[in-house]
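First, one chain by itself: the form predicted alone, in structure tokens.
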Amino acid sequence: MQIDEKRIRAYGDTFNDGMIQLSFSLPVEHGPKGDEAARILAGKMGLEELEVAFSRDLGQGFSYYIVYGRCPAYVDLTQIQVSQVEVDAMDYYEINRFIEERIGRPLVVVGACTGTDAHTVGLDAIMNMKGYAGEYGLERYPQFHAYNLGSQVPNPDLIGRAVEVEADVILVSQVVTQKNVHLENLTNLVELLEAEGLRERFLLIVGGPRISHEMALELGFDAGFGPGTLPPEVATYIAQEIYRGQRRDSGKSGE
């Protein structure tokens, strides 16, 4: 099948037909009038050949809709440039061997869900010994000393613990993103580190469902990992970045 990368369209029933499914809630009573409101709203978004495929009452004057329709828009894939973490992928054994041979000591990582965030699923996926999707978490790696501080950790407490254990890395997970509270919290962490003259002391990493590498860099972090990230990806990045940092430092000291 020949794919035109300059005109990428969604498809539902047949290739390149532009059919998409959209779901949303409305502050209206469930019924024919609500269905029509959902159809009109989707039409104003540019969808064509619309059908309200499903709707239901949410109670208290709210209703939920799934709309199916044709989207005439397309994407030019050749014009897209995405900022992402660049690593030479390694597996569990290669990572441990790399750290032992190139760095010569275990790396210390302190991780937490900070602020009011009580959702540790993403953090545990990367740090917990059981790991995620068949991949061990950092606690299982003999060449990592991993401290999982859990949920709702204030930024000052996270920094204090990182200083106490002489961490190489601070790893932050942010799942709660309503009203962009994650941006405020992450910005505060960077500002605290800078105010205390500690920013350059740590490799600073953030992960979460609405995190991108580009956004992480804009906020002052070294790297950002989005949904579906596996523990070896984070472990590889940490090992390779700390090794590069050591080489840069040794080069400066030899000048």
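By rigid core we mean the largest C-alpha set that fits within 1.5 Å across both forms. Just so it is clear, the model here is predicted, and its values are computed rather than measured. Positions refer to the first chain, counted from 1. First, how it differs from the form predicted in complex with the partner chain.
The Cα shift for Cys71 between the two forms, taken after rigid core superposition, is 2 angstroms or larger.
In this overlay on the rigid core, Gly43 has a C-alpha that sits 2 Å or more away from its partner position between the two forms. Remark: the rigid domain rotation between the two forms, smaller part against larger, is 23°, computed from C-alpha superpositions.
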Contents of the next structure:
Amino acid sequence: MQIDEKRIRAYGDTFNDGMIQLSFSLPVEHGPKGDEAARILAGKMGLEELEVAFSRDLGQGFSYYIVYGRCPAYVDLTQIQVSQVEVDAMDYYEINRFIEERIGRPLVVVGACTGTDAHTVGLDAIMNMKGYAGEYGLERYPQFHAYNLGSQVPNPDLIGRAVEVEADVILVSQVVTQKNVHLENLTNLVELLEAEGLRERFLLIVGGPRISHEMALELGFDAGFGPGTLPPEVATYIAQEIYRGQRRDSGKSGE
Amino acid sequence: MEKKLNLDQEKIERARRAAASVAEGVMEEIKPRTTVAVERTILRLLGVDGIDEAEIPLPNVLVEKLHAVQALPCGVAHWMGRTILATGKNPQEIAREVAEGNLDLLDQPLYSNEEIRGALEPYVREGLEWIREQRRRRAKFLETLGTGPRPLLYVIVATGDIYEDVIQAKSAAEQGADIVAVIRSTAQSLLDYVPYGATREGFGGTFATQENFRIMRQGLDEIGEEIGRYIYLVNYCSGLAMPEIAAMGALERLDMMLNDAMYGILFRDINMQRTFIDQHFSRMINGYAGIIINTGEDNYLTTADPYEAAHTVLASQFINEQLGLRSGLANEQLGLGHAFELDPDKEDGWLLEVAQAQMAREIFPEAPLKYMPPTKYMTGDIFKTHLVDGMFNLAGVLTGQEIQLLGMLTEAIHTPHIHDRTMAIDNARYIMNNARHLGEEIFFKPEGRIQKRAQQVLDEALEMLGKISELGLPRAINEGWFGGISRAPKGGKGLEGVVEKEENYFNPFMEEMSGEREGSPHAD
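Condition change, the form predicted alone to the form predicted in complex with the partner chain:
Entire complex below, previous chain first.
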């Protein structure tokens, strides 16, 4: 079964069938006219051979639709370039042992949702004791001293706190973003750090649902973690990076 | 297993005795007859395979030639044995030459019955030894790899292309499926032959061919080794070529085969005499090969009202059990079917489903019950269907079902998309794991809704079986007692393929499998 990487289509139950499943509501009375409207709307999305598999009344002049259709569009996989943080995640115990044995002291992490962002769900998933999806957050790790500063933290305050607690890592979370305000905010943080000559002192990490590693690098961060990241991935990355940095520095001083 | 329904054991025994007498009546119809399909199966087990220039399978070519001149009453084995003695050739060479017109099975010298049996014996032994070898392999796999927890999760693939089926089957196994069934191409059951070779196009399914069986078996063995779990393979042992497919399944190590006493008669309009005869030999082969049959009682509920007709399911389970035992199947091979088909909008409907499923569990304690998902009232509202499937899964784990055919959220829309299967498996794994031992924790209130419903269904099934044992199964079917469908004893397809046996007729495989001959090596 040869897959044509230049023409990747959606897969329903056969290669290249392009089958897509949609569900949505319309502010339209339920009935044949609504079904037809749903069909036409899906057609305007470029789908073909449409079938309104199910529709129902939602009351108050609304109706709900489940529609299937073929999507003729395809994607050229060979033209897509994505960079990711490459971490072979260790587990909770391995990470603590790694830090204890290789670095010899607990690592200090300061995390915050910066700027106007009030959504701490991502930050909490990584930092809180409870963690996320069964994985403990950094606060639970004996080898991490984690400071969760919460939401809407101005960049200067974040930097001030990082200096105060002698942080190894600054962790920034950006969840909700309007008009790309998060980009400005992240750039501003990097500029402030550089202006004060502090950029090299911290491992600088950003995470969030619309963050990619590639974008983080462009903005001047050391790493970016996208949606679905679990605490051990971040913890492993931090431990390994700091260990690598130490070796590099001690190598230098030895010369 | 603790009994929770307070069912009257004496009524269960009476129902079983009534079903036994129904089954005896059917056996009387079977014994004096054979069919073209049974005779083709004998040839396949003797090693005859392949097709002629017109792409007609060689077993069909030979059997049709004999049937055309009424030479089948003494059985194809008789003619083949004589030809082996006269030519010194093996069955496959003989079949090839007959198909090419260079040899005539009928134009051979006479030999004694002893000589004929002697000539066939090495081929009979070889065929049976291979089936036993496959049985040993399965046992070894089950021992080394093991299987998932019960209920086993059963999913379906049906792309029409056997190679793509393998990809989807492997994907499903990786996601957590334990059993993979390959749906057959529409109406294959009406073909009076088995298509040949690997096939890449079908209609709503993939043709059941021996090569396709082999390809899928290999794929499932590969993924099974990889994920450390034996994956069961299922196909359909039904229709006009039923026993041939049983033989192919035995040779290629299928683990389960759909094989219902009445499905073909009712839903495919295949002649009932033809079905009963073909089925008896099919089940003997299944039994010998260690294959679990899946019966199809769920189907009655798709045409009849699931609430009103619940007792017909139980009655049919009793009949399938008694017929199966008489064909040499062990209780552990009787995957008796039933279904979760009540209208989901019915108040307390889930309680009634639990009553029915628990009742089947208690009445057939050793049978690996096959539980079928909701289909009849599914509308295309995929989210609701997914939820109803969850309730079905909860009923399955609660009542100790063994084979859970997973409902698909896109039921009533299309054959499952690849992710539909994954969502179905996730649904089942979550619920069954989360409620794994619920059944051990729960008793039902004496004379409560659940107990009363089970007792009522048993009473109705007992009454029905009593009447059927008076009428005989053919008349009961004729009067539309199952699925509300009526079929006449002389009606339906395939009657022309039924043959009255002569006195010296013999089927060497049936003799060996039933242990009729002394010293026959039994399966382990």
